[in-house]
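Listed next as C-alpha cells is one chain, alone, in the form predicted on its own.
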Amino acid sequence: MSFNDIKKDNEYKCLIDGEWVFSKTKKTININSPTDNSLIGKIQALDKSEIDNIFEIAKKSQISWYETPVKKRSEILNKVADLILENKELISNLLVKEVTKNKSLAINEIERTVYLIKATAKEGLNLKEEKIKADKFYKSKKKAFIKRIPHGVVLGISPFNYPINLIWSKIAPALISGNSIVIKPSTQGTISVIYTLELFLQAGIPKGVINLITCNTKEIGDYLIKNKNIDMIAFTGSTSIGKRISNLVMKPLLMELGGKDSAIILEDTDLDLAVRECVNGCFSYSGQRCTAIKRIILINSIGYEFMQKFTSEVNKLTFGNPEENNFITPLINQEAVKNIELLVNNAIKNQATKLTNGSKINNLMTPIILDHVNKKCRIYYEEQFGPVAVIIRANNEQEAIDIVNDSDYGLEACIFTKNKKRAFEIAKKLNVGTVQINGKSERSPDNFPFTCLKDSGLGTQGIKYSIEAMTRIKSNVLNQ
C-alpha cells in the first residue's frame, strides 16, 4: 500500500479536492511526541481564503455524492475499512507516538472503528421512505411521503484522545446518508488520521466529498465554525469550546463534550468486581477519557475494605513509555500535566488524602488516589483529565444518588450492587444518558445510543442515531 503522496520529507499535506497539497502559506504546525517532546511530523496550517475554498468544493461535491446511490456509498465505506484493517499496524504505531496510547489500545480503537465503519455502511442501507396518512379530522385523502435527507456539508471536529474512532464516527454517518464532510481533527493525531484518509481516496470516495483542515485553531476557530456553507456540525471535545460553538452558530449540532462520570459502590456489591472495573474505569489510557470513572461513590460501611482491595490493585498498574505497552502512559502535553497538579494540590489543601506517591516524570503521571475528596474541593466538580481516582464518601444510598446528580455533567454513571431490581430503581433517579449496571462507564459499544445530557454535550450519538442527526425530515404532501 503505498503512502507517498500525503508527505514530503517530515511535512504532511492536506486533502482538498480529491488532491494531497501543501498551503499556500508555506506554514506548518510541529507534532511532536508526548514521550520525550521529539518531532513527529509536521501540518499545514491553512489561511482563511483556504478554508473558503474547502467550503465551497464540500458545498458542490454533495450534490452529486447525494445522488450516488445508498448501495454505492455503502460499498466505498465498507471497502475503506478493509483497507483500515489490513494496515492496522502501521496506523497503531502512529497513535502510539502522537497520542501515547499504548499497542493494545490502539489496535483496540482500530478494530473498533473498523466495526463502526461496517456497521453504518449497513444501517445506511434501511433510510427508507415513509407514508403516512392523514387522520381523521381531515375530510381528504391527504397523504406524507417523508424521508430523511442529509444537512448538506457537515464539519466534523474531534480530540486527541480517540483520533481514528472519534473522526470516523462522524464521517461514516455523514456519508452514508449523502452529506459531503470538512474534518477538523486535534492537531496531536492529525498524522494517523491522514493515513486513514489516504485509505480513502483508494477506496474511491469521489473527488470533494471529504476534506481535511489543518490550521491554528486559537487564531481562526470561530472563523473556521462560522462559515457559511456548513450545514452542522459534529463535535468531540472540551465543554467549554463546545459552549462557544453554540453561541456562535444556529445550526444542526451533534456534541459531546466532558463528563464527570460518577460510580456508586453501594454496600451489597461483589467488592472484586468493583474493584476491577473502578480501576481500569479510572485508569485506563491515564484517566484521558470523558467517560473515565471520574468520582468513586463510596458507601461508608464497606469503605475499608474496598479501599483495600483499590489501593493494592491501583499499586500494581504499570507506567512508562506507550511503547512498553504500559498501563499508564504520559498524558497529552504538559498543559494537561499542570492541571492535574493544580486540582491535585487544591484537594490536599481542603482535607483530601492522598493515598499514593502520584510522582511525575515530565508528562508522565503515575496513579493518585485521593480519598475522602469534599465538597470545598474544586476536583469534587470539576473534570480531571488524567491518572486520578476521586473517593467521595456517603451515608447512604440517597446520599450516593444525591452527589451524582450534583454536577454540571450528565454523561454517564455505574451502579454496583448484586441486586439488580435495585439497580434500575436507582438509575432511574440519576440525571444522566446511560447508567451502567456493574460496568465501568465507557462509550462502547458504538451501535448502543449514547446520550449526552448538561455540560456533557447536545443530542444522542450511535450508529442508528447518529445517522438520524445528519440527517433531516422532509415531507412532500400529495393532496388528492
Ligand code: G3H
Contents of the next structure:
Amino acid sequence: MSFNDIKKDNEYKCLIDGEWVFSKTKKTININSPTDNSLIGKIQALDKSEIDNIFEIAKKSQISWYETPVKKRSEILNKVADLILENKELISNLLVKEVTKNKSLAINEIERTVYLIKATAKEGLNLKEEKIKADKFYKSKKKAFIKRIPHGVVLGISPFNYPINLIWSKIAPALISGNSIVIKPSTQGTISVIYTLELFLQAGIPKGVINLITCNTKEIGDYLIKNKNIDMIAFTGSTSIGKRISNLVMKPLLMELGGKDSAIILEDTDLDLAVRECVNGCFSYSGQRCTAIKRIILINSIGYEFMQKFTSEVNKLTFGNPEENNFITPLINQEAVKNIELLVNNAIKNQATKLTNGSKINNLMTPIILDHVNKKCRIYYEEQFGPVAVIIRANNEQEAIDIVNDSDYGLEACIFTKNKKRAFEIAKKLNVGTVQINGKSERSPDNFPFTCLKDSGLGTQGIKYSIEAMTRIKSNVLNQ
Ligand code: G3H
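The structure above corresponds to the form predicted on its own; please give the structure of the form predicted in complex with ligand G3H next.
Below is the whole assembly, all chains and molecules, this chain first.
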C-alpha cells in the first residue's frame, strides 16, 4: 500500500477533487504530540476561496454519485473498510501519537469503525420506495410514492477524541445514501484521517465525492459553515460550537455535543460490577469522552462500601505515555489541563473533598476523585473532560433522580441495581437519550440508537438512524 502522494517531507496535503494538493496560501498548521510536544506533521491552511471551490466540487460530484447504483456505493465502502483493517497497525500508531490514545483503545477504535462502515454499507441497501394510498376520507385514487433521498452535500465535522470513528460514522451514512461529503476533522487527528482517505481513493471512491478541508477554524470557521452549497451538517464536538453552528444556519443538523452523564448507585447494587463500570466510565481515555460518567450519585447507605472499593481500584490505574499502553494518558492540550484544574480548585473551595493526590506533568494528570460535590461547585453542572470522578451523595432514589435531571445536558444516564423492574421504572423518569442499566454510559454498539437531548445535541445517530438523518423524504403523488 503506497501513501507517497499524501505528503512531501512532513507536510500533508489536502484531498480536493480526488487529488492530493498543497494550499495555494502556502500556510500550514503544525500538529504536535500532546505527550512531548514534538512535531508530528503539518497540514494545509486553506483559505476562503479554496473552501468555496471545494463545496462547488462536492455539489457537482453528488449528482453522478447519487446516480451510481447503491450496490456499487456499498462495494466501495466495503472495500475501504477492508483496507482500513489491513492498515490498522499504521493508523493505530498514528492515533497513539496524535491524540494520545493508548494502543488497545486505538486498535479498538479502528476495528469498531471497520464494522460500522460495513454495517452501514449493508443497511443502505434496504432503502426502498414505499407506496401508500390516500385515506378513506378523500375517496380518491391518489397514491404517494415515498422515497428517502440524499440531502445533497453533507458537511461532517469531527472532534479529536475519536478521529477515525467519529468521521467515518458521518462519511459512511452520507455516502451510502447518495450524498457527497466534505469533511473537516479536528486539527489534532487529521493526519490519521488523511491515511484513511488515501485508502478510500484506492478503494475506488470517485473524485470529488469526498473532499477534505483543513484550515484555521478560529479565522474562517463561521465562513465555512455558511457556505450556500452545504445541505446538511453532521457535527460532533463541544456544546458551545454546536450552538454557534445552529445560530448561523437553518439546515438539517445532526449533533452530538457535551454531556454530564450520571450513574445512580442504588443500595441493592452488585458493588463489584458498579465499581468496575464506574472506573471505566470515568477514566477510560482519561475521561475525554462525551459519554464518560461525569457524576456518580451514591445513595448514602451504600456510600462507605462503594467508596472503599472505588478508591482502591482507581489507585491501581496505570498512567503515563500512551506508547506504553497506560490507562491514563496525557490530555489533548494545556487548555484542557487548565480547565480541569480550575474546576477541581473551585470544588475544593466549595467543600468537596479531594481523595487522591492528583499530580500533573505537562499534559498528564493522574486520576482525581472529588467526593461530596454539591450544587455550589461548578463541576456539579459543568462538563469535566478529563480524569476526574465526581461523587454526589443522595439520601434516596428520588433525590438521585432529581440530581440526574438537574442538568443542561441530556446524553445518557446509568442505573446500578439488582432489581431490573425498579431500574426500568427509574429510567422512565430520567430526561436523557439513553439509560444504561448495570453498565457504563457509552455510544456503542454503533447500531443502537444514540439520541442527544437538551444541550447534548440534536437528532439520533446509529447505523440505520444516521442514514435516516442524512436523507429526507421525497414523495411523488399520482392522482389518476
Ligand atoms: O466522545 C464521544 C463518543 O461518541 C463516545 O463514544 O461512548 O462509544 O466511547 P463511546
